[in-house]
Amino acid sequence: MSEQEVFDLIIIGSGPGGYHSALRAAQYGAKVAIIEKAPSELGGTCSNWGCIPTKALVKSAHLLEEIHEIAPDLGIMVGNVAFDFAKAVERKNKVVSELRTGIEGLLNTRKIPIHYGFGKLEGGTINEGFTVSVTPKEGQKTFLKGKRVILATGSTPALIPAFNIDHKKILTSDDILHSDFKTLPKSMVIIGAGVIGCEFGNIFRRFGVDVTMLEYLPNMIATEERLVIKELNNTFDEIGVKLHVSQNVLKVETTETGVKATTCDASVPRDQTESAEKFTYEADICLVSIGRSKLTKDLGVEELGGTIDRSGIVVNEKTRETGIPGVYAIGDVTGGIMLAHKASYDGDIAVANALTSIGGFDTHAREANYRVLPATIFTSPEIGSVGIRENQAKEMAKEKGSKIYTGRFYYASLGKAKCMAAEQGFMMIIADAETDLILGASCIGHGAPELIATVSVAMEHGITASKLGHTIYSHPTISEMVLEAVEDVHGMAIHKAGRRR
């Protein structure tokens, strides 16, 4: 081990949690090193096989939707439209490459060395510092010394043995977004109708693929508001996505022509599935999107006194510190809600606490607060949400002996939405009847993720529903959805018939 260089902070993993943490620490003047398994994985899942590549394909899908479904109503006759999937994939690959290069450039500008290889905690304490090994795919193992360490290794698609994932016909989301996946199938079965499954279902159906979705639970995207689920379900029906809920997928097999999934009703007890009535679904390929596994193996956490359970690396939720003083963990590898922006936020908390514990930096100890954590689903229409759902709010109010008010407004009643031919969907905002504080919001429709950001700011800073409604919104804009929905909390929306509360 070289004693020539001691880093203030060593970060294992370069996803939206890892590279964000590295850049943030460098802004405070810390000496930082980052470790990533391979150059092709710089930026992590989000940049390479998640958020970014899917949104590049979403753009192609959305443009096709507008051409086929909206353009004729706007007086635009385009005739026969050809779609080149391979070209769309090439653009997606270009976007990914440019962003990966951009991340590398930012790290280089901040003089943050990137060590490519598998990172592992080898030993150390908070007082003596930590030794971290870097094992490249080819070449000799090296060692780094750091005062503090952040683990940001992320997650990978869960591999279920019964599904026989062969990465050829039975695929994960990583496989679907591989740079060489350029042949559009005629049909596909998607196992799982959560966020990932619904986004891919929307994308490939818009591309003309015959899509069948199999979901174990009684509803798609089950964590969202009931009315949001209903709205998306109606859309999927309209565009021809065949959704089958309450389906327990027993096995997936390859056939001469493609794949075959066998299911039974999800209500059948596990020990009775053999004799249960079976259903089969066949397609060219199968996408398995039933969750993600945390990358916790061989990190050296447990050897140094940390704990790993089914959720991932166990941390103090407020400080992000593991059971090893001086070692922090952020993002997907700790389980919980797996969102790129949460990983980045985790990184801010971990960096502040790590550098404050070292001393000599312009930082202060921070505690994480996940009360305001927005989430988005990039189907068409888009979905955005923040805070708690209406049924949760009602239960909480019942326990306290209070009540809630819910405001709703529909795109079909908004001038700008009508002009844009974007009349599908609605926004709802939930507030405490006594304090007028916003408890949560959901939106499905054009620009939903951006609209939710406005509500998130209000919730974070304690702006009441009434005060948010006193803000002047430019007209005509889609942002007026927020104004109308928040005014409707008290029955005061101008463009909705209703009674003042």
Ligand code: NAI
Second form
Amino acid sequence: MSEQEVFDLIIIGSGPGGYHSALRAAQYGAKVAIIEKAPSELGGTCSNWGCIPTKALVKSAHLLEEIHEIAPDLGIMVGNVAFDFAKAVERKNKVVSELRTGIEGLLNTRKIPIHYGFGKLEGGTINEGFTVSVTPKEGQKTFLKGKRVILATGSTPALIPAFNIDHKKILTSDDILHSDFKTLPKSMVIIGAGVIGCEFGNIFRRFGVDVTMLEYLPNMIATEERLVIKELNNTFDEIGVKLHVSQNVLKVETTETGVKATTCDASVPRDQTESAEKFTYEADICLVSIGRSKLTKDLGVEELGGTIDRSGIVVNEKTRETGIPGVYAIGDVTGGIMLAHKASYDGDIAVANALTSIGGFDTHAREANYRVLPATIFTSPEIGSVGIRENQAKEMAKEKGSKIYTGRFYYASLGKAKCMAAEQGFMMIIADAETDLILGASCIGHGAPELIATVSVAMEHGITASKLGHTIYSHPTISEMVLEAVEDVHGMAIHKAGRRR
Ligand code: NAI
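Provide the structure of the form predicted in complex with the named molecule, given the form predicted alone shown above.
Below: every chain and molecule of the assembly, starting with the one above.
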């Protein structure tokens, strides 16, 4: 082993957590190797089966929506519009493949070897370094040696036996985003109205599919702001997505013509569902989007003294170190909030701490802080949020004996939004009445995911609501939504009737 090349850092998994960490560590001059199951997986869920392919389809869906709903008002008569789903999928595949090549190029440029195969921790310690095996789909197992290891293996769609996922008619989001899924169904049932369910519900409804959604909780996208949920609910109603909430889906089966989902009311106790009144929903296909399972299996974590629990690989949230000193874990595999940008942020923290512990790099130890973690949902209208919701803020204020102010501004009152025919939605910003610090923001409407970034910057750096309002925003822009919403925190929005607080 002594003759073997020793890497400073070995990273298992090349998603937005893993490849980001590899590039970051290489920027600091570390000698890095990355392990990925197969070339088709380079870039992970985000690039291949998640953020990127869905957003490519969202573009087709959004353009169709604009042609149908907005173009005539803008004097553009398109006539009969044909939609070729296979063509949209081909474009989506091209986007995915170009990005994958881009990631490969970046890793090559930074001289980071990519080892294709299943990575596993075989042994070692922080003092001696670690041995990691790489088992390719075909061919010989090889071994790498590294001073530190980052586990970034991600997650996969959750499979429930009762849902009989056959990957043909009863599908996961991976199946729907497979490069060969090119036939548009006439109808689909979506189980779970969370982020994935709602994004696909919107896409396929805009493509003309008859969409039924079944959700266990009383609300879709339940963690979002109450008024945001209401707005999306209304839109889904208007466009004809049939959303059934408080539905406990008991089973899904294939039938001769398609699929059938059987539910009962979610209030029925689990041991009484057999005798409960049943409801059935039939369609051509079914998408199961009820959350994701963490890929923790066979990584060798527990053998080396690390812990895996229901939420994934257990880490010190602040340092990202696992129970094995010198081994870090980031992103979806550690559970919690599963977002690509959170995985990349975790990666920055893990790299800083790993390299600092080795010594000799221009890094310093860092502690993670997730107070300002924006989230986005690419439905139409789009949604962005950061920090806490109004109800949470009110409760916290009550406990502290303080007060909050909420500013709210509607797209319909903004000049640029009118010009863009994008008048739906609003932005709200919540601030502590005493300190004027921003506690959270939610936005639904045109460009919401982009607008929320400005508020995130303010929150991260302690820029108060007043200061955010004392910034010059270019006119006419959609970014003025932030200006008006934040000025409304003090009742000072220019384009809204209100009283100064
Ligand atoms: P999710 O946790 O967001 O939603 C799952 C939904 O399914 C929940 O509303 C839950 O109540 C419901 N559900 C669970 N079991 C059910 C049952 N038996 N019957 C009916 N409903 C049931 O999970 P999702 O949508 O699968 O997304 C997975 C992860 O991927 C999330 O953490 C999400 O944040 C992330 N993601 C992020 C995106 C973005 O940033 N734009 C896009 C897509 C996914």
